[in-house]
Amino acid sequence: MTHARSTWHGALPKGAADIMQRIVDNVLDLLLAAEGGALALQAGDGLEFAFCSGGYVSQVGSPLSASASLAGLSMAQVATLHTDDAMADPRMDRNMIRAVAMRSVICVPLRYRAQVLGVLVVGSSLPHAFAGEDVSILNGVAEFVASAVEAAIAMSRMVLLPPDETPAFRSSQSAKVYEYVANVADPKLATYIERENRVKKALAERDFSVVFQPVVDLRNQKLSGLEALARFHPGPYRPPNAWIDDAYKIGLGEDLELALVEAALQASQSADPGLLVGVNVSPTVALDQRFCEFVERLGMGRVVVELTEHQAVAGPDELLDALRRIRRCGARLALDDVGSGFSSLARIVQLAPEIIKLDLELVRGIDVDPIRRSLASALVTFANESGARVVAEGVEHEAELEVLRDIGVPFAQGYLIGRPGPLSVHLGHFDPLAEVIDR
């Protein structure tokens, strides 16, 4: 059976979660009359709709009296308590048989040991739809579930405890226990905590560092641009696009991003300003206003953004907006990854980068594989009519770079022609190109 659900916002990990909105989940196929279940759990003096399941569902996170509600009674007098039809019962709480429309309600207090938890809630949209049968049932289960409930609530107290990030911590016994019940209680959760406290320390303490790849003229080998990738210093080596991911798992995706085009621009300072500076973004800082104030402030006419085909948009027209935004600020747009997706030349289409970089999956094997050379000619040809500027990425051979200038392709980056480095490793390597890439 299928039941509509929702889960009380209180803090608890996933792993407690689950197990209350299983209780509820779990009551409306026990019982057949029964249309809606819910864990009210202590809250002050009353109690809290805290997990709801059925024609509940609706009430999580709303309170009741300790005194003027059939739970609150229960739970007060320790007992089971039932009614065969709420709305001419005085011990209900008027509110709530308005809100649920609930006529039969069956109450069992949750007793741990000498403690009452709060009482689990059962009721039908019918008068007299329980029979004493269905009392019995819910007080045989009442023990299971106060030791269920007991469990959970005991794994959030544990598991929530906020961890000391003092490297004295991290090696302490503490620590130990505080990983071995996050795992106990979620297998994903010590992952997830794992993750945002690393995430965290990487933005505080800017613990990450700029390098840049060339981009060379393959026509007269002269750089005429670079691209900014990001490392991050804390081992073991994770490539930049985890931790990224990691940051947008745990809501700090856009700020973890605008950290490092930062700090890619203030690397770049020292560059000629005729070279373009590639930066990697997603759409979703494409549209954050903070992303055109770094370029305007430190971008100097060069910035290009690299947006990578792979992106999801949900609203392709804001993007287009942040994207005439960001070239009114002074930066062009380059399509990164393309010819690696089906969608390739209709995001070329509706974007019209100023530059489109083939992918290196599109490089890699172009001088044995006709189809990709052939894919790759009609993209540069298709850049030509457009006035799009073609950029061959992950070039690692000598025939690669060889059948790239045979279909005329202007530029490329790859290990061939330098790898990633430090800024002046590049600048006293190569003549820099005057050119500016222009529409």
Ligand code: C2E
The other form holds:
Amino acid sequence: MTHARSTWHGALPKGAADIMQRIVDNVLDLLLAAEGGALALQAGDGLEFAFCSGGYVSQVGSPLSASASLAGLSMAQVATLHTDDAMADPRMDRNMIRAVAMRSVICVPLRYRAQVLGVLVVGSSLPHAFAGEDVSILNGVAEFVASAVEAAIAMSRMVLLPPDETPAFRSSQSAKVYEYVANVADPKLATYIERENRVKKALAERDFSVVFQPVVDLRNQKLSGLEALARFHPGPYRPPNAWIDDAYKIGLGEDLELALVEAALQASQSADPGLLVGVNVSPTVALDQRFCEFVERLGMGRVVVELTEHQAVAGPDELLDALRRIRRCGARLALDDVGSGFSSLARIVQLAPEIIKLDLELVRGIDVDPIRRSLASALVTFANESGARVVAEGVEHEAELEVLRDIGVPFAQGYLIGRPGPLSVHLGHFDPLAEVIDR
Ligand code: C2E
Ligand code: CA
Ligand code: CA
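The form predicted in complex with this ligand is what I want next, because the block you gave corresponds to the form predicted on its own; please supply it.
Let us now look at the entire complex, which starts with that chain.
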């Protein structure tokens, strides 16, 4: 059997992931001064914080430089390294110091046979927190941790890397071996893997389409824009965001989002150039060069990028960077899901979007709930003062629409106005063009 390199690729079967998590959780009890533990595993050219506990938890998924971090050096030198004051230590990763307040840090390389798989990192917020004895204890557990990591990565390689989908493979002995390992690793894995294969196939074969939902101007009932929404053809039905989440789990999220943007912009070519077309993307996709290229080539200056905050896990600066990029390629920004648990007022002020989309959670029952009404009303006042336009989404009842009109919401979208459907249906049904939503 060939010995493939053990590198971390972001996913483990549940049983293995549980053990990795317990490894970092238990270091907090192992050393008296420990306030955080992390497994930084080799990923690509650098390291990635794959599992974290205590003070490192916010860093799960963060990359670490292979050359400019203590963990990277520990790995390169295959030596346990230790700092008593991270602030004054030039070997430390500056971003990491800013993100986590750890002053004392021990990094132990995880050696398995001839390879170094990663580093076990333990930190304390106090300087000079660890003694020589602590370093010895960590060195003592390193062999066990390295073996566990190797086993986890090996297991994930066996079960998460896609099995061959051909009929020949399915009837082969390898398929039996594969199934056995998968079921040991995680009984739910079979469904999981099937889903992943479905996403891969749908993306490769472009087995999806784009529908549009009308956004109307409430003052004159005219069509002012359309939101593009993805529909995946393979059954049973799953909502588009579930498909996209699955794609992210196997590293294809960005590719799928980009393919959907391209499809949406292509499908909207026949609409009046004055109509705005909203596309949903996560901030990382908005930063992608390919995204800008689609917007410039197919967007005709009418693209509205609907950004939502819940995918913005990569840090507060990312949304701002995404925003700059969006404006540079001539698109407008809509902040999506405003008024849901995911958005904050501070964020609206910071981003100054052209459009604020009130989440359907806020709109639902606005006619009977004074709290929802006053929150929506406050957002309208705020939008008017900052020059943004408000779109209420998810309007289902006439009574909701009445209240929205009363509090001065100018634009709305929802089943009451029009369900997501083919572009031609809306263009035939509505009378374009309302005033273009703009500052
Ligand atoms: P969203 O951006 O908040 O989109 C609005 C969702 O509410 C859509 O669900 C829409 O069909 C639904 N909706 C519209 N009017 C009403 C209404 O009156 N009542 C109710 N109950 N629902 C209404 P959908 O199409 O299932 O999309 C769900 C989410 O998936 C979207 O939420 C968006 O975050 C994501 N999504 C959809 N298409 C794409 C896409 O092409 N790319 C990306 N990245 N995300 C997408
Ligand atoms: Ca949206
Ligand atoms: Ca929403």
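Keep in mind the model is a prediction, meaning the values are calculated, not measured. Numbering follows the first chain given and starts at 1. Rigid core (definition): largest C-alpha set, two forms, superposition within 1.5 Å.
If you fit the rigid core between these two forms, you'll see the Cα of residue 48 move by 2 angstroms or more.
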